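To begin, one chain is listed below as structure tokens, in the form predicted on its own.
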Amino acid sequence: MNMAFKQETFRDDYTYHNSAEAIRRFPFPFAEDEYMYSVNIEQHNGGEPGSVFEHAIDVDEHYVAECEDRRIVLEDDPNRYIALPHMMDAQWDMVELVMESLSRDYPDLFQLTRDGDNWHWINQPLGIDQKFVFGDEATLPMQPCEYITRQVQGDWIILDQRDDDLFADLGMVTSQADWSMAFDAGMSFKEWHGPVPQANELGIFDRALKYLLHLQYGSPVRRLNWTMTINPRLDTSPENYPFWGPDNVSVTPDNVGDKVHLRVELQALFRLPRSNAIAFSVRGYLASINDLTTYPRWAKRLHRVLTNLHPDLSEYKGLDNYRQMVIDHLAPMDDGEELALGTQPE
């Protein structure tokens, strides 16, 4: 694999961008004219190559950087990795989950060798060799969760399965969108999830937490959620609403195409051996409005859903500033092409 990471910022300047690459295999969540929550989950097996879809845990150009965001975090707010006691069978879970997928699918860029439970981790991008005793956790410079998901992109929570329910117990949550695992952890699916407007009215997390109590090892699962964000903010948490929470009100007509990004989710679900946990996967992608638009038929797209969103669901996901300077954007674009089915870029 040929990957050049970039040297870019979350903050601050914002010197984040996109390639052209990375825009092409941006995971565009909408394949009609229409938008309401489901729980659209299907297999994590694997998807067409090149594709965010291709492996179990997607690495691309903004690895190295997104790493560099989660250290940057950590250092101002420890308590951004939340482990409660009863989860060390699921952190050498997570040890093995991370680095057996990443020295699989990347093998030029990640080595894991093993003899019996002495094993040895290169991770190159980060400059990372590491010996250590899988299971015993005094080999490792800390915690084995927060080691591993310090070298991964995305947000990871992992459920405890008891009582016929998920509790979030455990978890490394520096890039989410508004909601935090410090005020979450110890909750139950259905708590956690408690201020979705129209989905918990329709069933949806009833059915999704029916579903995923049974899921089993081997076979994760995958789905799509969205929002948007002002400037290519990774880190838009509660606690640190001072810093971002202004900038909503800082689009204009002239910038919305710069400063307004959709930010998708991948989030993917996989059964964990020892621990009977569910690592829960919630990895962020950006796109400017600007990238999106390299592509006709997303800017047609994406100015429909915008314009046909339920009021409840634009404001649970925080658009109400400026969804409309984004639909007037994007209208002169939208020549009212009927579109198949498909979230294909052409």
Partner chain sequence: MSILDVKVADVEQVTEVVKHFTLVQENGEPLPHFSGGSHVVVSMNINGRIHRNPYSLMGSTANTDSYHISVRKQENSRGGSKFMHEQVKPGTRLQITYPVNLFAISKLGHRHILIAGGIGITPFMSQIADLNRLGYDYELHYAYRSPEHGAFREQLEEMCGKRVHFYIDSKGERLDIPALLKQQPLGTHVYTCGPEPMVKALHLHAENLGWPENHVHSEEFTAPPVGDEFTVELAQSGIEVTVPGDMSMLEAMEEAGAEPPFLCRGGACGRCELEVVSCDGLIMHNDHYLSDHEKAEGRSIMPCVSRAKCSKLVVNL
The other form holds:
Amino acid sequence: MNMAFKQETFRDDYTYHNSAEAIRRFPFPFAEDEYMYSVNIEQHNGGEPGSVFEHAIDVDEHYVAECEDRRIVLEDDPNRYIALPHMMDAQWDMVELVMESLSRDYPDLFQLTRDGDNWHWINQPLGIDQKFVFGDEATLPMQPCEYITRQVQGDWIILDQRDDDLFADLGMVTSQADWSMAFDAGMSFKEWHGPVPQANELGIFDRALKYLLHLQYGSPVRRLNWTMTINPRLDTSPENYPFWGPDNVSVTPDNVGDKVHLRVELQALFRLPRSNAIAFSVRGYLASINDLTTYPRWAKRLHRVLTNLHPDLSEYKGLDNYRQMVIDHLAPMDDGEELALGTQPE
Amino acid sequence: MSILDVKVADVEQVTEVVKHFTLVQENGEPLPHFSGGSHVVVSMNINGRIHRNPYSLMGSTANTDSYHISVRKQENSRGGSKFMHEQVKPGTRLQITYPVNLFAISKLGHRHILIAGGIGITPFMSQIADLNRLGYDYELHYAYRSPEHGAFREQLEEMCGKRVHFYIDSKGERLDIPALLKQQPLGTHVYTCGPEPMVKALHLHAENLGWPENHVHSEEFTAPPVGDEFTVELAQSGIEVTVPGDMSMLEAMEEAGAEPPFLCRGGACGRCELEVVSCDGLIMHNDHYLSDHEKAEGRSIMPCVSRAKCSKLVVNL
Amino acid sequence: MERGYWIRSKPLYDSLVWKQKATGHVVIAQGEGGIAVLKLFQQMCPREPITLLFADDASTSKNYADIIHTLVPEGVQICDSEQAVLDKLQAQLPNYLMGTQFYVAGSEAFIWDVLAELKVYGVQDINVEKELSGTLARSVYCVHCKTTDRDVHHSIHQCSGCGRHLFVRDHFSRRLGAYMGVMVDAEEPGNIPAKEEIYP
Ligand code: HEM
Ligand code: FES
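What would the structure be for the form predicted together with its partner chain, rather than the form predicted on its own?
To see the whole picture, the full complex is given below, headed by that same chain.
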């Protein structure tokens, strides 16, 4: 992956854009012409070189700009980071997970030296050089989990495991698809999934929860989820809906290819060792319809998935205002050719 | 399932029937961190047959240079504990799984009462390390048969100070569970590990005294019982496996080359659950996972501890 | 099509019934919760000690305190406000032991006020008997400015903190004891549906 970090914005003038390479490695989620929720969980222990699955935590050309966007969100609303008091062990587990993964997988960018509990962390892209004592909160400028999640892309929700359930008791959520950590904090697996249509009836949440309760340290898993976003905006939170809501009605047949973005969430789950908690990372990738249609295979596939989408899912994901416009835009690119199973671009 | 290659660094006879093993990673690296109450599954090669037993990690959660497990020699064992006692020496190589925690301290608890019987003390050793580190309020009540069976007593006195209480059966000392439960403030959780009658008694008393179920925690691993030989058919591959009387169904399937999932191998966690397609006899459920209703329905089996009295059992694997 | 609907993030409120296994019982009720209390005491009473904390709702003329007082022989503490009930509960909680069963009845806001007090002492909401009485009014948390308004009877509701018009979603937080309110005219400012009384 090309590591020239982009200077770009996810708000106001929206200068975000993808390099050709970033489009090529985009985690296109549709292997078939139809989409329905499923327990699409697979191992997350190293993927193809160059792919977004290669490393436990993917760092790409948008890294610096995404961390900056998170900083802006937190400045305006510190409650996007929520930590219930019994999660301090999990906070340190998070520090270890992120620092170890990044320094192992991107040694030119991040370095970690450990001498017992004396740790030295260097984050070159963000210009951070921090010595601290692992386990001693006072040696970091803020809570450990806030500190480290400001230095990594994607949202992070850390689940406490008790009573055969998972509880969202710690989280950094600044780039979410319309849900609120401040509101959902403390909820159980089924409670925070309450608003999702269809999936509960299909038994998906029962099976997924059972599986996750047995997730093992050293054997992380992942799944993909997706939605659509108008403009390359990361912060589509309910908190700031008044600011991005109007965009939803701004799509026209002329700007649809440029404005409408497919937003794919790479969700990885890691068991944390000291706390027995689970870290859930939600890393969003944005690609405009124009980006995607540089690959005819993706244009055809997306056209079919959107055409066949269950109306409840369309409504829940907030696509109703513009879905037909996207379908109409893609229709001329779909010759009806039969597409083999798979998400590959070509 | 991730596996660690370890080597036995030290073996210590703790009591007449309990041995303590210190394990280090073969490559010299520290072992993974873990949380109090975790266990690992140890694989042993006994005369060419792979045997896997779960053991609690006892050491401090802060020090992962080595892992510590203790094994009580079981008289009627199918060989695992006997092998650990008789064959395993400093230098022996073993394989273990990554730690798994099925007996964690409830972080919302305001006070924690730990009740151990005999070798059931082991999971508490690492839990106490966590409770001390986190500064939580706790008490340990440890009952054992006779003075020479009080494994780790001194170590516990050192770790717990005034928080530990001992009950020696041969001296007529008894833990009065109802009296203990009756005097606990709101927000207390109770944890037990030990012989089955003790675990059952705790659950019963706690229920009768109005304790909510989710304040009562127990760790109960069953060793796979012996039984009659039967045949299992794996529906997806068509493979037929004979389960000998002295082997668990899970072990027999593994030996036949299948890789069924597992975590605890003691009927507690639910990970190994298999759907029963058909059975021309009776399923002998020995697990703590399925509800009585599910056991009666007979649509699932936990092959780590359960078996069948039949000529053929077909499972969806 | 399903009939009725179920908010998965919200617990089910049931009718109060004595728990058979307990070392003591504490009943906490307010306003219309008085009826739930009266129904409870018409069941065969347990032998263990019972404490009852009750306050009438000052905003209505309905009064249950007197009849409760005559009907319930012992352990009744009548308070003159909801707040006084909560204060009394707070003062008494350190004395209760495991095995004590708690019962709450009243408006949803009151139920979650009580549960918040109990939580401080490690009592989890799922282990408390709850009966929703009288009003269906909701507490609404404005996701934009984080103000919680109590006694909301209408969707659409105008937030007292930021003035936005909120649609009340069927998503409930036990930690906040409130439903989520989201700006209804974010996409098309000014396009506000008529407000209706749907939580009488
Ligand atoms: C354990 C960590 C997880 C967390 C913290 C989490 C959190 C969430 C949240 C907050 C939402 C949005 C709900 C709303 O509208 O308010 C959501 C949606 C959803 N979740 Fe999860 N989830 C987790 C794991 C899973 C797993 C393992 C599955 C499935 C197998 C799953 C399936 C879904 C589905 C299908 C949706 C609807 C998404 C859409 O259509 O955009 N989740 N999740
Ligand atoms: S492996 Fe845990 S129940 Fe069988």
